[in-house]
Structures are given as C-alpha cells and as structure tokens.
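Form predicted alone, single chain, as structure tokens, below.
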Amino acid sequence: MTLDELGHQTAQQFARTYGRPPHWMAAAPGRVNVIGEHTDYNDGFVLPMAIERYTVIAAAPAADGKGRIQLHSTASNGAVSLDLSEPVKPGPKGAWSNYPVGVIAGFLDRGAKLGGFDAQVHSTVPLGGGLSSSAALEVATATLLEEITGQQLDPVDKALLCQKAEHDYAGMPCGIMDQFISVMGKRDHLLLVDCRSRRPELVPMSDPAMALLVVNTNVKHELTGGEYAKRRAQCERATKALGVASLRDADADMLERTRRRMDEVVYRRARHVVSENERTLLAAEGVRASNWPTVGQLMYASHASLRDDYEVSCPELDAVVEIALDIGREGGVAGCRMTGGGFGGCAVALVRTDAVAAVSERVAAEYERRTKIKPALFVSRPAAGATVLKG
C-alpha cells in the first residue's frame, strides 16, 4: 500500500468514526536499523533507514467546539479522551495512547495553543516487531500538532520532544535513533546518527540494485524490559572500569588493557558496543561506495556480536541469519542481522533487488520448516520521513 493509499484509507476511517472528513492529516514512518544496535544509549553511532510503512493520523477540530481531544486507533478498541482544561497525565501502563498523549503534553509545555480535536490513527507499521511503531506514532502526532498549531519545531528538537514523551509517558528509556530517522528520513538515503552530538548525516543509498528485506519472526520473548535495563547497567559498569564518560570513548586496545578490571560478562557487553561503533562507521562508508559485500559482512559480524557478546538474540532470529548465510551472495543475499532490541522481532537482510522474490520465498519456507512459525516479510527501499498529507 502506498502512502497516498494509506492516507485515503485513514481519511475514510476518520469519516466512519466521526461522520465528517478530516481537516488535517500527517504521517511518519517506522524504521529498520541497518547496523548499530545498542550503541545509541552509549553515545555511539547508528545507521537506520525509514521504511515504506507508515502511521497516519487524520484529525479535525472537535465537533462540539470544546477543549477535548478524542483519539481513536484502528488497532485498538475504544477511544481515549483528554480534557485540555485539566493537567495531562499518562494513562494506564502499556496503553497505546501514552505515546500521542506524551507528545501533546510536550507541545502544551512549550506554550502551544491547542484546541480540542478528534483524531483517527491508522498504521501499516507492524506492532511489536522492533520496527519502531511507537516512534512513528509519536512523530506523526508531533507533525500533526505542528500543522494544527502552526508551531514548526526544529527537526532535532521535534525528535527530542518525541523521545521525552516515550520516556515520561510510556516509561521506555529509549535512545534517540527511532525518533531521529522518523523525523529526518529521506528517500534513497540512510541516516548516520552520532548519538552524542545528535548530529544526523544523510548517507546516499541510490543504487537501485539493492534493497532491504525485513523478516518479522513473529516471536517476542518476554525478557525484553528487564534485560534491556540490565544491559544498560552493565555498560555503565564498563565505562566506570574504563574511566571514560561513555563506551563511545573506548577502543579495542583500551578495552583489552582494562579487561581485568571488569567481570567477563561486562567485558563482553563493552566489546560488542566498541566493535559495533566501528562496524557502523565502516558500513556507512560501504553504503556510500555501494560496496555491498563489505556492508553484508559487517551485518553478519554485527549479528554474531549481538548473539554472543550482547546476548540479545534468540533461536528464531539466529535461524533467519543462518538461512540467509545458506542462500549466500550467489543467491542474492549480501548480509543479514537481527535488528531492534532483540529477543525476537525482526531481522534485516541486504538483498539484490532482482532476487527479492526468490529469497523471500526461500526464507519464509525454511524459517517455517525450522520453527513451525509463519514469518511476515516485506521489502523496502529507504523511505521519506514525516510528512503532512493534508493541512
């Protein structure tokens, strides 16, 4: 489904829900991280791309003219209502509405003049697959509110407002990658983000001969929340042992010299982050040069490090990568790795465009044979970031 088609469908959903057409519509994409995993909260580097899967929000001024915001989602039953005459507070833990509500609160905190409106959310970004459906929802909300209020934010400021919404309202201490790429993505480009300086750099991926195949394992092991916090704490212990501000400041030689100051698990966590930063910078150079064999090998090395040193993979993700290795470059696969926080979700493979259909068919069949789970696959070129569809 194209973005225009998704926008049309969302407008129809809005009309069915509220009995009138929308006045504004905004969209923001999900993302896949090509390489650079668990580096963002260590002040490191990430290389995500926006995918051709979007969250769209359609809205119109409140029919009753009152200062109340109504939020509907096609993925959830029931509506969420905000009374703007009262302080905005998070809803129940785990509620989807906490993401847009946190963004609304951020705009109000900045003095935005916001009247009541009715909104309908519709999305093609898979939920719970590690493709950042949450950031897509936050950034779509922020883009809509810019249009409603006439208050345009600096792109970095907009991404940070959305990140703060996720921290404060959804209770997820995420890094900045997801919001940055959803705001600043550009068609046919990846985005190299320096998570310390918060400086984004567009990396052209203009070669139409290659695309990214996203493989959703359709599993999500319930370790994620506690394990994520544990990894962050282990990285903090490593920085103290190394005497640096963050693992961004360490290199392989320094890590080896101070290895005896940390336990083996903490050492391996740090080794992943240090090596992943190096791989990410090399991969960005490889993409610029269309050096796909090098980019692919860096992706495989990233997965091995996430599996062995960071221990955030799972048998299903490993199976996808093993299948990709079996297919090999001769079959059209340059590289493959898990993407996202881990313990399930998605893998991403760098695939020759002319081999996408054959590779998809083989990966799906072999994965289901090995795991007895049917995966969901889609292919994407680098997509555009947040946009206004109607305003």
Contents of the next structure:
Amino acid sequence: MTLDELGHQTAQQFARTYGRPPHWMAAAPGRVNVIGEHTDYNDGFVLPMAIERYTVIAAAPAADGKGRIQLHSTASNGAVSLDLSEPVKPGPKGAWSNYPVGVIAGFLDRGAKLGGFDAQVHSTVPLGGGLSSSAALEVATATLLEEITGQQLDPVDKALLCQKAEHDYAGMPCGIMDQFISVMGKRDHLLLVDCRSRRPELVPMSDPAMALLVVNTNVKHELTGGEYAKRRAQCERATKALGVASLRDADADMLERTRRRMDEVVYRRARHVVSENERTLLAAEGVRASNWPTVGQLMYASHASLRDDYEVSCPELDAVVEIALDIGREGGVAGCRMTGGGFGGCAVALVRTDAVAAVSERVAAEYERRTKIKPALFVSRPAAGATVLKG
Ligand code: GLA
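With the form predicted alone done, generate the form predicted together with alpha-D-galactopyranose in the same format.
Full assembly next; the chain just shown is listed first.
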C-alpha cells in the first residue's frame, strides 16, 4: 500500500470514528537497521534506513471545544482520553497510547499551546516486529503536534523528545537510532548516525541491482524489555573496567589488555560493541562504493557477533540467516542478519534484485519447514522520513 493510499484509509477511519473529516494528518516510517546493532546507547555508529511502512495519525479540533484529547487506534479497541487541565501521566504498562501521550507531554513541557483534539492512528508497520512501530508512532505524533501547534522542532530535538517519551512513558530505555531514522530518513539513502555527536550523514543507496529483503520471523519473545536493560547495564560495567566514558572509546587491543578485569560475559558484550562499530563504518564505505560482497560479509559477521557475544538472537532468526547462507552469493544473497533489538522480530537480507522473487520463495518455504511458522517477507527501498500529509 502506498503512503497516499494509507493516508486515504486513515482519513476514512477518522470519519468513521468521529463523524467528520480530519483537519491534519502526519506520517512517520518504520525502519530496518542494515548494520550497527546495540551500538546506539554506547555512543557508537548505526546505519538504518526508513522503510515504506508508515504510521499515520489524523486529527481535528475537539468537536465540543473542550480541552480534551481523544486517541483511537485501528489496531486496538481501547480509546484514550486526556484532560488537558490535569497533569499528563503515563497510562497502564504496555498501553499503546503511552507513546503518543509521552510525546504530548514533551510538547507541553516545552510550553506548547495545545487545545483539545480528536485523533485516529492507523499503521502498516507490523506491531512488535522489530521494525520500530513505537518510534513511528512517536514521530508521527510529534509531526502532527508540530502542525497543530505551529511549533517546529529541530530534527535532532524532535527525535530526542520522542526518545524521552519512550523512556518515561513506555519504560523502554532505548537508544536514539529508531527516532533519528524515522525523523530524518531520506529516499534512496541510508543514514549513518554517529550517536555521540548525534550527527547524521546520508549514504546514497540507489543501486537498482541490489535490494533489501525484510524477513519477519513472526516470533516475539517477551524478553526484550528486561534483556535490553540488562545489556545496557553490562556495557556500563565494561566501560568502568576499561576506564572509558563509553564503549565508543574502546578498541580491540584495549579490550584484550583489560580482559582479566571483567567477567567473561561482560567481556563478550563489549567485544560485540567494539567490533560492531568497526563493521558499521566499513559497511557504510562499502555501500558508498557499491561493494556488495563486503557489505554482505559484514552483515553475516554482525549476526554471528549478536548471536554469540551479545546473545540477543533466537533460533528463528538464526534459521533465516542459515538459509540465506545456504542460498549463498550464487543464489543472489550477499548477506543477512537479525535487525533491531533481537529475540525475534525481523532479519534483513541484501539480495540481488533479479533474484528477489526466487530468494523470497526459498527463504519462506525453508523457514516454514524448519520452524513451522509462516514468515512475512517484503522488499523496501530506503524511504523518506516523517511528513505532513494534510496541514
Ligand atoms: C531497539 C532500540 C534501539 C537500538 C536497537 C538495537 O530497536 O530501540 O535504540 O538500541 O534496539 O540496536
């Protein structure tokens, strides 16, 4: 479905819910990370791209003229109502509305003048599939609020406001990658983000010979929240042992010299981050040079490191990567890895465009044979970041 079609559907949903057309509409994309996993909260490098899957939010001023915000989502039954005369607080743990509510709180904290409005959320980003459905919802909400309030935020500031919403309202101590790419993605480009300087750099990727194939394992292990925080804590322990501000400041030699001062698990976590930063910079160079065999090898190495050292993969993600390796370069696959936080969700494969149909068929059939689970596969070009559809 194109973004225009999705916008049209969202407007129809809005009209069905509220009995009138929307006044404003904003959209923000999900993402796949090509490489640079679990590096963002270590001040490292990431190389994601926005995908042609979006969350759209449509809104109109409250019909009763009162200071009340109503939020509906097509994906969920419970509507949420916020009274703007009272302090904004997070809802129950796990509620989808915590993401937009956190963003609304961020705008209010910045002194934005906000009256009541009715809103409808509609999305083609699979929920909980590791494609940043949460960042897409936050960034779509922030883009809508910029339109409603007339208060335009600097892109970095906007991404940070959304990240804070996720920390404070959804209880997920995420890094900055997902919000950055959802705000700043550009068509036919990957985004190399230096998460220390927060400086994003566009890396062109428009070679028609290669495509990125997303394979959703359709498994979601409910471990992510707790395991994610645990990984962050282990990385902090490694920085203390190394005497550095963050793992960004460590290199392989330094790590080996300090190995005895860390427990084995902490050492392996640090080894993943240090090596992943190197791989990410090399992969960005590889993409710039259309050196696909190199980029592909770096993706496989990233997966092995996430599986063995960082331990955030799962048998289903490993199965996709093994199948990709079996198909090999002769069959059209240059590389493959898990993408996102891990423990389920999606893998991403770098595939020759003329082999996409055959590779997709083979991966789907073989994955289902091995796991008894039907995967979902799609190809996406690098898409643009958040946009106003109606303002
Ligand atoms: C999740 C987080 C990101 C990032 C990835 C792992 O998607 O939201 O900030 O840490 O995991 O790379």
